[in-house]
Structure formats: C-alpha cells, structure tokens
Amino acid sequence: MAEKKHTLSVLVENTPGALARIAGLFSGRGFNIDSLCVAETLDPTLSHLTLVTRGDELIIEQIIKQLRRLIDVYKVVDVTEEEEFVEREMALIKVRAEKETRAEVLRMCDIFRCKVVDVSPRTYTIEVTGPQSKLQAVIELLKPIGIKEIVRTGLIAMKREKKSV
C-alpha cells in the first residue's frame, strides 16, 4: 500500500492537556504530524483541530481508531476520504523589495491575489491564502528575488455540503 497525505478533522474538548494527549499519541507511536492547526469553535467548550499526517490505509485507520479512544475527542473525520472538501493555508512571507524588485513583487501579489501587509524600506511582508499548491507556487517565484522569512499557519479543511440538484 502506498503512503499518502491524509487531512483529519478532529472535534475535541477545549481543555488543558487535550492537545498534549493528541500529540503524545502520535509521538508515542512514531507517527509524524506534517501540519497542525487548532482553534475554538462557535461553542467555546470545543476546539476544531485540523491535522495532516502521512501513512498507508492501515496506519491511518489505526491513527483514527486511537484518536477516537482519547477521552477529549468527540469526532474524527478523514476529510481526504470525503468526496469534496475545501482546504486552505495562510503564509506570511517577508521578501526583499529593493528599488529594482518592488514592481515585480507587487505584480506577483496581484497575479496571486496576495496582500502586502507590511512595508519597510527594504522588504515587503506578503499575506497569501489558498491551497498548499498556490502557496508553494508563490514561494518558488519569490525565491529568486530573496525570501527573508516565511511563517505558515498549517492546513485547515472542512468537507463541502452536498449541492442540491
């Protein structure tokens, strides 16, 4: 079986130690977390956790079963197994913006619908949001100009609702 990326959507109790127990489950069994993003839901007693990991079907099945056994976990869904889902990530990219490269950086921002969120005499800080492929494309195009720093949120995902016919 081939190893592939899986995005898990986990509804968890918003209590101290809940995230540590989930991370401990992964580290204790030698599984890696590629990306992790957690935030409160509309209900302040619950948090939504989006976790990206890799593995074959048996490993992912084992991870999901073990997550469901944790006392803090209410629901686990492998959104990559759903028919349709939406995923996004956000990055802040600090890029060199000398006099000769500023117009080029702004042109790329326009093409990729990025926002310049901070300006200094020698840098622009750009906010880019979208699927991971979009972020990677922006990063690759900005590398020759000179990326000074990148901070990424990690992936968030949710399954799409069925469209009525």
Second form
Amino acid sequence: MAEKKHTLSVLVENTPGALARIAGLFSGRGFNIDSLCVAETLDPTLSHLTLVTRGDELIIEQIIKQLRRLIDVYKVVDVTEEEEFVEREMALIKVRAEKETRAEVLRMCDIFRCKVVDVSPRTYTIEVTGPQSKLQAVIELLKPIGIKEIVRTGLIAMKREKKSV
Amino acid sequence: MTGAQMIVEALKREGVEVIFGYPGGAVIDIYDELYKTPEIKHVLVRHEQGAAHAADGYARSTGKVGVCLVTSGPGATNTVTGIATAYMDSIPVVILTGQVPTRLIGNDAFQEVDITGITRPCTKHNFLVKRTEDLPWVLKAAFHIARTGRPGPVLVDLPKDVQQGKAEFHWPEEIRLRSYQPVYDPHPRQVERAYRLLESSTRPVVLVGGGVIASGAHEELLELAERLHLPVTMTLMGLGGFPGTHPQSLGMLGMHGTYYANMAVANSDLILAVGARFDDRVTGKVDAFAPMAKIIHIDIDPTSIQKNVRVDVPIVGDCKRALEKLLQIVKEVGRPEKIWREQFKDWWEQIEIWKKRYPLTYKQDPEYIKPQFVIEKLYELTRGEAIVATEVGQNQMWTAQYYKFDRPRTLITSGGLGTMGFGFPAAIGAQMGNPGKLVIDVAGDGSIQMNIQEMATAMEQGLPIKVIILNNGYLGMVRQWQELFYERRYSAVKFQVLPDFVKLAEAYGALGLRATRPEEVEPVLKQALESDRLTLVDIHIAPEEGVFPMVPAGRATTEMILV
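Could you output the structure for the form predicted in complex with the partner chain, given that the previous block was the form predicted alone?
Shown next: the complete complex, the earlier chain at its head.
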C-alpha cells in the first residue's frame, strides 16, 4: 500500500501531559511525525494540534484510532480526507543579502508576496506564508543566494466551509 | 477535610474493601487515615511489585477494581511491572502513589521520580494531582476510567502537600468526560452483516478472547454457540469464557494451542472473534493466518480491530451487548437448530478427524513425574472448581492445556506481558477477594522465586493458598527453545542452586510438601488440598519435558511440532 502524507487536526484537553501522551504514542508505536503545531483554541480548556504524518492506509487508520483512544483527545479529523481544506505554514528565512544580491532578494519577496521583517547590512530576514509548495519554491530559489538560517512553524490546516447556498 | 481524608473517603465511596500496599514517607498521611478506617482492609505486602499484582489478581478474580497504594520514588517504580501487566491484559486497577510536595517536583528531591512520565505508555490514563480540592473529582475519574470501556490501570500521583492541604469535599455522583465516551452499543447493521455471514458459512470458528470475560458475555456466548452449533476456541486470556469441558470446545489456539484448534482456524471460512486482539502468539505468521476466512471482529477497543489482521465485519462495542444483539437476530430469523447442524455437519466431521489424529496428550513415565499429569490430577481432585493462578512459562502453558476451565475468572494468568512472578501475589489478591474459595498458584521453580517474599504476606493474612511448584531445575521454556532452536546450547537456564522449598515453606510457618515419584503425586496433592494454611508443594518433574504442540515463533500455525 502506498505511503501518503496526512494532515491530522486534533483537539485535546489543555492539560499538562496531553502533548507528551501524543508524542509518546508516536514514538512508542513507531509512527512518524513530520511536523506538529499546538496552540490554544477559543475555548481555553482545549488545545488544537495539527500533526503531519505519513503511512499507508492501515497505519493512518491505526494512528487515528490510537489518538482517539487517548483519554485527553477530544476529536481527531483527517483533514487530508476532507474534500477541500486550507493549509498554511510560515517560515522565517535569514538570507545573505550582499550589495549585488540585495535587489534580487527583494524582487523575489515581491513575486512571492513575502515580507522583510529584519534588515542588517549583510542579511534580510524574510517572512513567507503559504502552502508548503510555495515555501519550498521560495527556499529553492533563495538557496543559491545563500540561506543562513530557516525556522518553520510546521503546517496548520482547516476544512473549508461549503460554498453552495 | 484534609487531602488524605478525602482520598480515604473517596475509596470508601467507590466501595473499596481491600487495598494492597506498602507505606513510606510520601504516603504517611494516607496511612494515618487508613489507621482510623477499619472498613477498608489493608494488606501489607513485602515488595511493591507484589502489591500491584495482588490488586490485579483481586480484579481478575472478582471483576471489581483492584487498588494499590505505595510511596513515592522506588515504591512507585516497583509497581511498574505490575501496572504494565494489568495494562496488557486490560485489568481495572487504580494505583495510588505518593509524591514529593509540589514545590519540590522536578527538583530531584529525595525519593522523587516522575511516575506519571514513566507510566504514561503502560497506563490507560494517569493523573498528577496538584490541588487538594481536585482530589474527589480525580479519584472518581480514575475509577471510572479504570472500569469502563476497555478496562485498564489508572495511576494517581499524590504529592504530600496535596494530602496535607485542606479543602471542601465535593463528591461527584456522576462523572462525564467529554473526551472519553466508550462505545458500548454495537452498530445494528454490522451485527446483521455478521449474522448473514454466519448463515452463509460452512466452516465457522468462534475465537474467544479476554474481552468475553471482561464484559461478562460468557452466557450469551454459550447460548449462541449451542444454538448455532459452532466450534469454539479460546486464547489464553479467553480460557473460562467458554466451558473447557464443553463438547464444542476446541481448547486453546495459538503457539501452544491444540492441533485441532489451529487446524480448524486455519481451514475455516469464517472467524467470529469476540474480545480477542489477534496477538502474535495466536496468529503465528500473520500472512498465513486463516487464509480462507472472513473475519467478524467484536471489540470495545477500535484500535484492536484491523490492527494485526484484516477484518471484514468490524463491530465496535461491548462483547455482551453485541452477542445479545446477534442472538436477538438469530431468534427473530428463527432458523431451526437442525438446519444449523446440517450446515456444519461436514465441518464437524473434519474437526473430529483432527481431534482423533492428534489429541492433546503426553507420554507417561514410570520414573519421572510428568507435569501434565500433575495438572490433570489437580483438575480431578479440585473437580475443576479452583481459582488457578499461574506464573509464566511452561507451568502456565501446561495449566492452560490440561486444567479445563469451565467458568470465567477462574484462570488468573499474565497473558500479554508474560510476567514471571505474577502468579503468587495475584493468588493473594484472588484469595482476598474470594475468601471461601480454593486458590491455587501453579508455579515453576524459576518464577516462584521472583516474588517468593510474599509468603510472609500470605501467612500474615492467613491465606490457605496452595502453591504447586513444577520443579525441573530449569528455566524450562527458555531451555525448550534452546533445545529446539539453538542446538541444545543451554545458556543460563540451569539453576546451580535452588532453595529447599519445603524448608523454606517451614521457615515462613507454612506447610511444605514434596513429591519426587509419580505415585506420590496424588497423596501429596490431596494432603495439600486438605491443608488449611499456606502450602508449598515442591514437585520434581521430568527435567527436560517440553510443552507441545508448539508453533515455532513466526511460523504459520499449521506448522506445529507435535511430539
């Protein structure tokens, strides 16, 4: 069976140890985590967690069931299985910006609608937001110029509302 | 009310009658309250592992939640094997551990250990209580989680200042956890599909697991099996879930299962699995497991379904309710019993051929005592009415094969984790929960030494447990593997020194007996069964006797070594 990337949206009780239980579940049962993003929801007693993982159908089924089995987990949705969803990730990229490349970097920012959030004599720090494909494209284009450092948030995702009336 | 008072009050309200424990600095306040609470019996063990196993044995034999109380640090870590044992077999236990005061947590304080961290992967859930006022709710939740859904151990870590703090006691009569809502009622359409599969099958087998015992579904199972005339096989954990003496019983399946049970499963066209989880000891090589069979799988835990084998009809729910529903359909459709019998006639004929070809058997010996013979005699003399705990290894498998368990909660054994040293403390728990009944621990000379210190506990409580040591001077199961698969290189399995078990028994004030020849077995067992105090029987068995049939690990269940 083909391995596929899945984005899981998980609501958990905002209690100490909940995140450790989830991380422990993945390491203990040999599942992969590509990225993990956690923050409070509108309801402060619940945290929202977006988790990107990989596996064939049976593994993903096990992962979802095992997550649901944790007492602290309130809800698990496989966003990848939803018809339409929005995915976003943000990266901060510190890129070398010498005299001869400064203009090039800015032009790239413009094309990809990135923001320059910090400037030093020899670097720009760029904020880029979008689906992972866009982040990947920006990174690939900036690499030849010289990336000094990257920090990425990991993916977050949300199901789209139905648009029909 | 102080926290310690609240804890004891909560235990009372949960109906706790007995606690197995060991005191220490971090739980003195709770022990001080227990001192004033005669209605809760405290059993002082000799090692905290014994407390955890005893609470487990109490739970397995009574169906109630077992409770264990220990101090922080080493007290807590000593229970971990017991917790993992209960977790693997889905046994409801609540473990209360003391903890250093909250302000010292994370400080590497004296006898501090992160027990919630350590036990996270081997508990159903655990709690670290940080405020005294949270105690009633947390304890209520702990018992609720332990006994509902797929049962399991729940640990509650209790810092000393939380025990000493004061707050008002608000007991929640009902508890509802939004994130924990186990599904009990099966999906009706799935049960209908299951029924249709049964109707169209010609070679069905019912596979009974521990879930039948946990949910108390044995009566429904018996009714269904008899009405439809289905062959029934059991996992180790399922023994007693269906009467072992019933003509439709094929006995245990799997690595040391009967030839006919494994052959029936391998050749079946339909498996109705009830509360079993298709463990590797049951399936053997998974790819070769029951290749022609469709599988109906009833389990309360969705993660068990489709984990190891593909399932055609998953039924998530309580085994008892699912079987009730299935029986209801059987009755509504009202197919005459004759038709069912007719449908499975050829299948039963085939099974009878397998039964005759390789029955469960062993060779008697005029000189050496055969362990199988000991278990058969034990079965005969107790008329199958004892609660039998086992240790782990050959003693466990011989007991599973030759003691015919007719009723649920009469075999107390560590199935999933395979914990040596489990049986004796578990027998203590079982005897505490079943004061009038005969409780036996079948042991090996290896495993009995793993928790032998609990003899003092059993003596102190006046428990007339009978410990039958099948003494071959070896760690027999490992020796058997070395004999069969490692060209008899007996590495580290021969004990150069064994205690004199008779004298050891006497040293504790117990009765010690010994049998070294076949003709001594019956009189010695009789004498043991008549004894009214703790009795240790040292039976010297044929040293190199093996457990057969055997499916080598990782092989198809049809590739049995029969001997």
